[in-house]
Amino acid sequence: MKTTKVKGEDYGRVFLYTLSTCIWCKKTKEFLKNSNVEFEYCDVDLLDEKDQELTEREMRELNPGGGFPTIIINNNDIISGYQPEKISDVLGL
């Protein structure tokens, strides 16, 4: 799976499953950048077909609703959708 890492302050592993065309995914990325949080993301729609299927399956195991963005924080907290307040609470921003 091809991912992109965005530098910032280390709050542990913050990983996002996103779509390149999703406005809520873009807003979540901007929120994390503006909060200086280091994170990694994968634009699932830009993967080749095989990787896209595997990645979507992996994401649905964590978030059965399958909404974008899906944010995984420290392999423990799973947040679906654009929820800056919830992200702030989990990260202690």
Contents of the next structure:
Amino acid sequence: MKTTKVKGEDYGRVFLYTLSTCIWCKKTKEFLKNSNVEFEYCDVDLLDEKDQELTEREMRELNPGGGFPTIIINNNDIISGYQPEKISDVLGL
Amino acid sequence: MAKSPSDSEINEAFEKLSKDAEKSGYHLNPDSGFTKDLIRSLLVNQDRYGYQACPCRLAAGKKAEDLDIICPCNYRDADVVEFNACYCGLYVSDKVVKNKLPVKSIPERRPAPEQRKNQNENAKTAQFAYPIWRCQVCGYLCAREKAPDLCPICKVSSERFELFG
Ligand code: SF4
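Let's compare: the form predicted on its own is above, so bring in the form predicted in complex with its partner chain.
Next comes the full complex, this chain leading.
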């Protein structure tokens, strides 16, 4: 799976399943950047077909509703959609 | 990699969509920056897939599997009624426009892939003198041999109709 890292302060592992065209994904990435949180994301729509299928399945195991972005914080908290308050709560921003 | 649409293409699509929406009793998100960003993504998907798949959902890239999420998607009206905005926030309710309510990210209503498959297999067949067709976007019903080329209410194409009853 091809991922992109965005540098910032270390809050543990913050990983996002995103779509390059999704406005809520874009807003979430911007929110994390503006909060100086280090994170890694994967734009699932830009993967090749096979990788995309595997990645979607992997995401649905964590978030059965399947909404983008799906955010995994420290392999523990799972947040679906653009939820700046929830992210702030979990990370203690 | 999909090409990125020019500002003039986006503005043109925006004008057309706004006009069509207002004519049929729908409203685009009044935050024009937000709305144009979504329209840019719709144009990217048009170029990528050949149809305007919902920007906030993962398209299969096969039209038959993506019909329910071609914009306007089958979930728009229910979401505007329940949450005052569609899943992407492109279409909003009257209330949002009048009271300047903020548009938020809402839960996904589209069923998971396995459920969608089951739904298709359980599709009903008509038992009337004429087949009854239902627009899956706005609910418009008509009884005739074939679904209309365009829904007279929400303007989606005939392939968005299902047999009803
Ligand atoms: S109506 Fe809204 S949620 Fe549905 S496809 Fe269009 S932009 Fe996406």
